[in-house]
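Given as structure tokens, the chain that follows is alone and in the form predicted on its own.
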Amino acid sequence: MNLKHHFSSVLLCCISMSFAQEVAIDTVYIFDSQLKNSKKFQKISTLNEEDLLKNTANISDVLRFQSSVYIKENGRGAVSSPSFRGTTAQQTAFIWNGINVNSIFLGQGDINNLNLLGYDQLEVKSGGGSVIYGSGAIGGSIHMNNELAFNKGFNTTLFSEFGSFNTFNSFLKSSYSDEKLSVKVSGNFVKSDNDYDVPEKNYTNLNGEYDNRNFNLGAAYRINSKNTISWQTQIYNGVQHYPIFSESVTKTKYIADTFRSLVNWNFHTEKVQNIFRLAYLEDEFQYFSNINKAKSSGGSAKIYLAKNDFNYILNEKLAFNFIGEYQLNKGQGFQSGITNVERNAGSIAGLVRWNPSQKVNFEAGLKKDFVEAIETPVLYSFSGKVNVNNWYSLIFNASKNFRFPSFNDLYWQPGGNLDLKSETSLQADLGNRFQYKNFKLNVTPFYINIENMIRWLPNSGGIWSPSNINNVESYGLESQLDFVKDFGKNNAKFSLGYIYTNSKNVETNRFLSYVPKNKIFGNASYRYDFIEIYAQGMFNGLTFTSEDEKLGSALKSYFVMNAGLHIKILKHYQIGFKANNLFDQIYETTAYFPLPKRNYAANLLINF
């Protein structure tokens, strides 16, 4: 990876040079372009950069505090997994700009292995998606975007955060354009020593400190009306100590690199738009069980991407979008039994979409996947939605998504297994969107039947090993009002979600562990001028941590509440103070690892 920090440090230089002064905004670059479609038909929380600057330790507490998504986490900054509707983490799809980026290992992303401020944009996604993005998606995905606007000048921004536990947090970020060009460049750091204390716990986080750094460079050029070729670059590196319970047990860390880069040729006419990607990525893992010596175990993995994108419009009424990808995933592990295991994959879509009216819009999907050594199923989704009148609109959606193995599923050793199938769901749910004046309602109950779930367990003789045993049955309800105005000089937001989740395993009746049935979260922020005020709450309810539904040992319900203010000081700078765990509450999200009680943060954002 030092040739990779190297190329890092040279881009970085680059963000010094001078351009034009600002003109006014033209158009913005998202490289994923279907979201836009699901957008009509699912719930999709969109998360600015000024929403993540209220949560700036990790994409944990963003979740945790402003989505419906349930964050597993072992300790602040530590392995941390999401789930959507009773899911788990390897049901939970990552897309980077578009394209899934789940580890080939596990099946799944570690959220505190993420650098947050090296996305310009989170957004969360209920529901199955595996027709246009792939493996995993079966109870909804998270993605992390980066975007890049024409015609806008040249724009800086710089934030620094200093906080409790030794915590600093950092990004710069650069950006010029004008009709023809785009350029982006952004560098951030974390470091924390993350060593807080519980006391009624007799809790320490010892050996808990992290560090991680980020590097992102974008660039788009409008070859001509028609034609625009796109760039995204992401170096990634971080290191994460394993919290101990007592300090003559042994010291543990993991170091996590990554490297991502994705090209993007969009050609489009009235009547034609046609993406093609390529991508390289690549992950590289260490872990080590002694921080002293050498490394105990790791792998690397190299993903090939190659992906198109038509969209066909014959009318205004009527589209047809046909997707394929190719990927070769290579895989080299160290002291896992993994060598060097190679797999291809691809896939053909297929989407119809019909508007026969203002009112009324459809569509419908069908996917194949076609991934070496393993039977897959065909997929398929349809999406209704109905505007009913102009404050109440009723959509429908239904679909078939998978998950296959990952390598670890097969290859590790001891315990892999050759002979597992790919989890697949159906499911279906009913959203009911309203809207008065500047309120919005958002209330939508859900289905999944999970079939073939793999889990890993002790066989008999007392080895972890991956089995397809498990049939799941996941019900319940989300909800979210929101509620925004601005007057005068004035901006006022108000959000409040409910979720109910019922999951349970079919055989056993018994509810999934790490599925909380209750979780409400709340945000409100209002502004005067140049000051802001906010506050954000999140209850979760009792949470079971065994299979055997036991409470001795279940997750106690609690309510966690943040608030802090903004003031900006001077035309482009503005300070910044948040007091986290407001009420001092003493809460875990996996057991025997307590998040911290009340702590605080300052800050200082510079645009210009």
Given for the second form:
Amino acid sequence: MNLKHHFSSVLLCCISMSFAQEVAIDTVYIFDSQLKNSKKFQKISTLNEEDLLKNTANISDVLRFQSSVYIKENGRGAVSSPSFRGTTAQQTAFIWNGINVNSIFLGQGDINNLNLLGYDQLEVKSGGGSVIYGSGAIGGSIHMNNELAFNKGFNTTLFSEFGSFNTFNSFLKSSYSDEKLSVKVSGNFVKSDNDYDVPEKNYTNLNGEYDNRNFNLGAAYRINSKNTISWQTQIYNGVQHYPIFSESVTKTKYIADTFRSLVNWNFHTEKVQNIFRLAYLEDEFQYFSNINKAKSSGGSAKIYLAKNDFNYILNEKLAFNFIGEYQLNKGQGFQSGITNVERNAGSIAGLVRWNPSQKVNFEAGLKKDFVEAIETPVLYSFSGKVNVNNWYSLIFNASKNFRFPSFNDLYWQPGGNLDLKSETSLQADLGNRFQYKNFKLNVTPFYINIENMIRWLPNSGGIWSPSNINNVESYGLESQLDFVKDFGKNNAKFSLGYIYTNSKNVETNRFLSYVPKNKIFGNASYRYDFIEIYAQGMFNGLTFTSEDEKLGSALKSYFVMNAGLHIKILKHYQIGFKANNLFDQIYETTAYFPLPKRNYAANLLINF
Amino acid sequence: MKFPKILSSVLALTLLFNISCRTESDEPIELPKGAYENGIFVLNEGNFGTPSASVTFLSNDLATIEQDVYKKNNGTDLGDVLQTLTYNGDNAYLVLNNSNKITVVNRYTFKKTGEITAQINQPRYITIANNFIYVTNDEYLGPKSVTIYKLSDLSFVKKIAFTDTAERIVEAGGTIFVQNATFGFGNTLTRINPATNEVAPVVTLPNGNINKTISNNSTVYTIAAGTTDSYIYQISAAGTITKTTTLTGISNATNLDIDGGKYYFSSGNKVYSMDMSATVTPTTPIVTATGGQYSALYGFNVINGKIYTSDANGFTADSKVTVYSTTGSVIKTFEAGRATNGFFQN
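For the form predicted in complex with its partner chain instead of the form predicted on its own, what are the coordinates?
Once more the chain from above appears, this time first in line as the rest of the complex follows.
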């Protein structure tokens, strides 16, 4: 495991230095090749399967304990949205294998309607990324990657976990690869009664059950040394009940169905790398305001997408990248006044990468979007990195990013507003990376200014309607310290992150709700031969839940700790135990929705 | 050893005797019934989907404000979307829309005394007549009804299904009126005879869509909005329109209240008043509220010569209450809970 880790880091370094991406493609094929370039300049946390398996409840849990993101979750497993650097859920882009998959209705993603174990890797990228990833990548982006390897033979992994509140979690992953062909199939299943109690808050998570399943099929075929075709398909179905506060309240539920399919044609020579993609995405949701009755609202969205990413490597120092994209979005609502709406959208972007010396890297990008009937700004990004010496490097990023209005913003009836402008943001950050022996430290102050933020408020007739009314200014600091050491049969890992965020509505000069000023998260693990123990801790400072900074309704600060261990019992078998919320902390990430007190899980992992 | 105890008992008895002797000649002293005897309940509906409804108490002299009196006296959250309340005897009946219940409290102590949940489905409004409780229920895209309960033991009596919206419900002169209109759609009122609990003929208004129906002095008043003019209809207990006041040039009139022989109503952010006998539409508002267009006058009631309004602050922060005199000068402002929607004299 660890060897693999180091190996990939070394690989990454090679890529960064020389643009020689074919090396990486020969080994592990990751669909989002742009992410590797971003790693040079922006803070990206990579969470691999072993990290994901430490927080198997859902993606919310993973991000809460292992990243800088604030997660607002309406009770365990229910509606959940992220906030990066003091921005909102709509200002976070969800990227599936390099493609933006935010809902075209809502303009955002619901984290708990993604099956955590349906991805081989999660990457969390702080900072703007609209030039490459498009609408919504303002505060940051969450990348859900599937990977395919060559020359690895036959591998199968089975994971099965049983936990408190009747939670069952499992996946079966099987892959085969030789020199030419790589195939991977996986199926995931999650189910929970989720009926936890928090007696101190007089709370029972009534109607909190959820279950979802996910199926992935990936394949890549190397036609010759220059051409590779790959394909990734995902089918997801989730049923989420929404928690209620007493038995007399009408029970509701939400069903989400997703189908995603992506074909990549990767052509590369020494000088040219071209990736052509075609994708088809389908999202369907159904909301039942009464669980026993027919759906009360819903919608289905179809996205047809074509994208070409052309990379020309002039020499070791200079490379040009052109990205062109076209998509057709179709939406049909149910009881929302949205009937068969369509939108053509396209963009062209160009990036220049210049490495005048081994110590200095630059990247500059420019992008223009063309979205039917919507004004869009010219976007840009500029990044520079200087390796000052062998233990310190300085990185500067500045960019303009945006989000265009979603179908609900425009067409929801009554209320939709066809005159909406895109939200735009200007931002800059200054990364400081230190490396000393086994320690790595990253300190990145940031600044974001968001204009024309779209907000839904009731109009004169009492009908909720969106308009571009808010300006937000946010600044803060992201920092993380990492330590890794191997000695003999021992391996120790430690990371500690601290995030300070000051995010204010410019008009009211008040803090944004659901943006904690302070968050600290830490992960530590120690392995000796066949046994590994680990602990996670997360401190979240006082968090306002209303726009008037009212202390009475703010979430109090909390510290939550989890710990677990796993033991390799035989060559291919590993068993694990975990205790979540060890200290029985009573805490909420959304007002009125306490999360579970101490709870347990036991799991089995088989590799063969 | 027992002596001091006996002594104190004697002392107590003597005191009691003295007190009763002293009051004998005067009118009997009325013991305070509870902390909330003299004042106004401010209803905060809360944010839909969370148990954030609350009741704020405001003393009659506007000097004392006490937040969240339900939680304070019962130790639990009140519920999800507090729509309205009505009184009967010592009780107040609180309608909790998304909690699907009517919570009964002692109106002077705010201690919970009972609850109705049977056949309650997204309740909207409530009224009491002839020893029955009448509740309108209106599920979004679902069934609509009036459910009837015995006042004595809160037991379910009857359900009357409606095909149209069932919104406000009032009692006037011994008849129940159900407003079949909501959000500016609908122009009929259904009557129910509380002696038989059978539906009586429907009242159809000639012009405008009904926004609010109230009962005053055994008569029903309803305000209906048209595209250019609005109307206030006076309807007798027998269901006859006895008077129509046309509010010329005022579109989309919404709130209506009656106090001191005057109508008070609103259109957009503007509050107007006119004598109930007047025929000329006022042109100058007495109050123009500032704030979010819709939420600036979310709550509106006129009580004893004072206009109580609330700005729901876009429903994302606590509401701001402003109390005006009938001439429009601000008497007091204060913060209540989330989404303040009404004011009720206790």
